[in-house]
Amino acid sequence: METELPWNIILASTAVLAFIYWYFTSTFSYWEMRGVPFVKPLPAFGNIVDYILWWNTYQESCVKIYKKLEGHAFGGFYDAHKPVLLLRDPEIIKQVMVKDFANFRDRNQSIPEKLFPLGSHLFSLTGSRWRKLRVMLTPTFTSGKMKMMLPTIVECTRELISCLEKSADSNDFLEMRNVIANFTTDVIGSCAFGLQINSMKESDSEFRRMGNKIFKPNHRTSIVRSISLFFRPIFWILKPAAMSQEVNDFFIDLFKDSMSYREKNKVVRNDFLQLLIQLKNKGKVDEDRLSSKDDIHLTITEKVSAADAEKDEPLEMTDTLLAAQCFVFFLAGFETSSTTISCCLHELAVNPDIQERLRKEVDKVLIKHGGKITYEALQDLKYMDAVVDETLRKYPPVGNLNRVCTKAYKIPDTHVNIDKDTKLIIPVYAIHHDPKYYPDPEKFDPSRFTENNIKSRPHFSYLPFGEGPRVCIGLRFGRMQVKVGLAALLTKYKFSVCEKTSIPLGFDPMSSTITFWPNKIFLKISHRDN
């Protein structure tokens, strides 16, 4: 009997040991079974081992994998055990995206509402419910209504520029990515909540504070993230801190309170809030007319939707529902923008003839217009929108975009069919990285955003806000939130490398699949006269 235990332990840690061998290496014949390209995996870890241990971010691991699938069109990975098609094709991606885009209509599975009702918004919404909210919100983001709220962000660059006065008479060195989070969430506070956040003088303000607990990476929160690439419901276990019951309950009860205090004392301001309460007492936002050429992302959306609306099911606009969009306003608006601001000035200080001819540009402009950040002086920034769009190129926010396969699917002119609930990624990273759309991919050259030059490229091989019905409808606040930052920034001050700025800009293996964060990036400041 006494040997008999041993044996018995020996079995049946030998049966466990080859049930979790068969669990995490069960799907690795998914792709070969298809007859799709694909790169062979680690058991376990399929390819993003790297990732999962935190030697690199997500968005890297796909640069591996991109290159390993050189001449495909596309292949297949594992994400852990499993099974993604990642997509290097613009004519593919362009399929996927517009031309079939009622077989790809989400970006994710669902979120659970009841476990995190904050993720009922415009970014995670799948279904019919995604498509009568985006038709409902696409008035509040037409051109017109960005006039509207510039005079809001133009004021928020008043406190920006004064808080950075004494930094420029001493020639300090600043970590910029700190600074300019502190001017975008005064921003998204006043233009979602109708806030004014201070965070340039209070940077340990409440707003603040969720701002970094939502972003900032933690050892907690990149453990739970790994765990659940092998055990999905562990994520809705242990939620990160994004999805903590704290923040949820802030960022609704801060709604509520707003709402409730603008309602009760008819105080009226030309912002994103103000639009949610037209939405909730009316059932609609008034409307522009969609005509200008800077709302042709929204005529898209509007056309490509509209199919099938007749099967959309009820929504109602609940109070946790509109939160959900002043909480994702926060999330895109804060995060996508500061990233960009910050990553522009540090290659205007590594390339100072760049910055000295924007900085010309915003002179001239400037004076035409007065001296005044209008609606109209943007648009005339040709050479700014240069300057954004290879910055965007370079590091783009989002540095992947996801797509599920909600009815199955068989790729044009080839043999190899999708199933329903397949995940897709289109790796925007390696795309806006590719020698063979963009020679010398790690120069910064605003060059490439000449009309000719982009003409040259595949349309989808810049996909900076996504495209297609799903593509980012904040785009345009965003954009203009960048160049009123950047305008008022140049005109004051001139911005050069230091001892402590990293140079190539590297980026914090702890961000998450979707967003990316550079690592922190310090320059030094001075008037620009000197």
Given for the second form:
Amino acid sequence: METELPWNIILASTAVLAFIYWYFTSTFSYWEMRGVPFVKPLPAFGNIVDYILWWNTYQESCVKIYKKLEGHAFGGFYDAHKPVLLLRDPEIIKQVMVKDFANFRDRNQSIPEKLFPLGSHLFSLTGSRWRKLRVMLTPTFTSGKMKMMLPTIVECTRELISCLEKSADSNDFLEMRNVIANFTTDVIGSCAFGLQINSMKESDSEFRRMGNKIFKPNHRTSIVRSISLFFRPIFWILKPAAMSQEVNDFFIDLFKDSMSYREKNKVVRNDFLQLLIQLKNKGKVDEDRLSSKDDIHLTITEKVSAADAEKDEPLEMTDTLLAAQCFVFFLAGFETSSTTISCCLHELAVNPDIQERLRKEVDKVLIKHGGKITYEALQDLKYMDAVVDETLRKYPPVGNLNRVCTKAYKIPDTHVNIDKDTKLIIPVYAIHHDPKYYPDPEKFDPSRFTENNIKSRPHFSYLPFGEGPRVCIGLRFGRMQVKVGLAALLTKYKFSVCEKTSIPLGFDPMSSTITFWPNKIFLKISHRDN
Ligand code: HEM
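I've shown you the form predicted on its own. Could you give me the structure of the form predicted together with protoporphyrin IX containing FE?
In what comes next, the whole complex appears, and the chain from above leads the way.
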């Protein structure tokens, strides 16, 4: 019997395949047409095949792209099929982040509030709502407010110290990422929500569980992220765990309960929550004068964003909006600081001479300040500053900064025009590992951060906290938390490598495109006098 060719099926399949091919490659002439140097993409995957298939982190993919664009100040690549502009040259980075900030005010991170009400936080907000909120929250982070919160952080080190006691008694090893994440959870829980969480004792606390749900790389979130690179609406349909109803309800209820407890019982504490209550009741936070040199990053923000002021949309201080700010302090503050402290301990264990020099400095400074970790004592820890700076260079917790072009822009001294809505990436991790700025970049060397060495590099070649008006608002708090944690640990314990320590320290390829997650950090703990 003669079989008929199913022409209709063949035609339909060809049309579907042609459409799919077109869908995944139609944008691939974008950079060529604009005369922008670019890295040749692969159909469908663009230039991030190794990230999509979980072979390496997004930051490591950006390093490869950065290297391929060697010799260019900027260049194009494709996030799957979406064109992205990667900035390489510190001068252009400065132009985008500071001088022409008005054209690049937003991150490519906005979250529809209807789908996730807690998304209305400072990190994701755009336009004049962001500007207004940033100006209102700035007085919450002055050095005066930091001084006020320091005792709460110091209090949290007690549990941290006692938690390591048992391991030190038996010269045993511990996984440090987890221990330090418990510490920073306690700090942010205490300062942002006014709670005593005690993650050290109760490591399965709800708060810790939420932290893991949001940050710990997992298959579901990574699959959603990879698929949504091909088809964005999938992201909002499947949503990563970090934006689940459970996370939303947990933080909003927590905020409301803590606030109403304080209001009913007339409890006043020195923390962010109290400042947010002030913001709600008085419409502003009592201002310190931004006079300290520590506050320069905040004043720059005020000046530049005020110059960019436009007709402000009203911003009502609802409970949800305030809860969202506590949420972002947790989101932005706990994981970044915990990664910094644990990566620093890893390097101190690998480099015992640096550890010893740092311990001597801590001893000397504490003696000068009556054995107490005070704000002034922290300012005197100059070598520790260099050690922390070098940690943030080698392991910047936020490995890529992103911006979106909000007003069409011509790159100065070129013929290149950037269209509105183009996504830009500043590849912090790649820049921090570029031997042109940091010779022998894998070497951990705090002397890169002496005053002279800092001056010898272009300013925008070091960006662990970002720059310009959208610079990290919690910079001072983050550094303070890291220094307090390290000082407390070094006065009591020594850290050394053990057979389970991975050298070099790798990263989980399922980490997010913004923050990355180092592999487990196993270290041997001993009492310092051993
Ligand atoms: C070592 C610790 C930290 C690091 C490395 C870090 C890094 C960063 C970076 C790179 C950005 C983006 C900046 C840009 O796009 O130019 C950022 C933004 C932000 N960070 Fe941090 N951060 C840290 C600690 C904290 C803490 C403790 C808080 C709050 C208590 C915080 C709150 C924020 C907020 C709210 C933003 C968004 C600011 C805005 O868009 O106006 N961060 N951080």
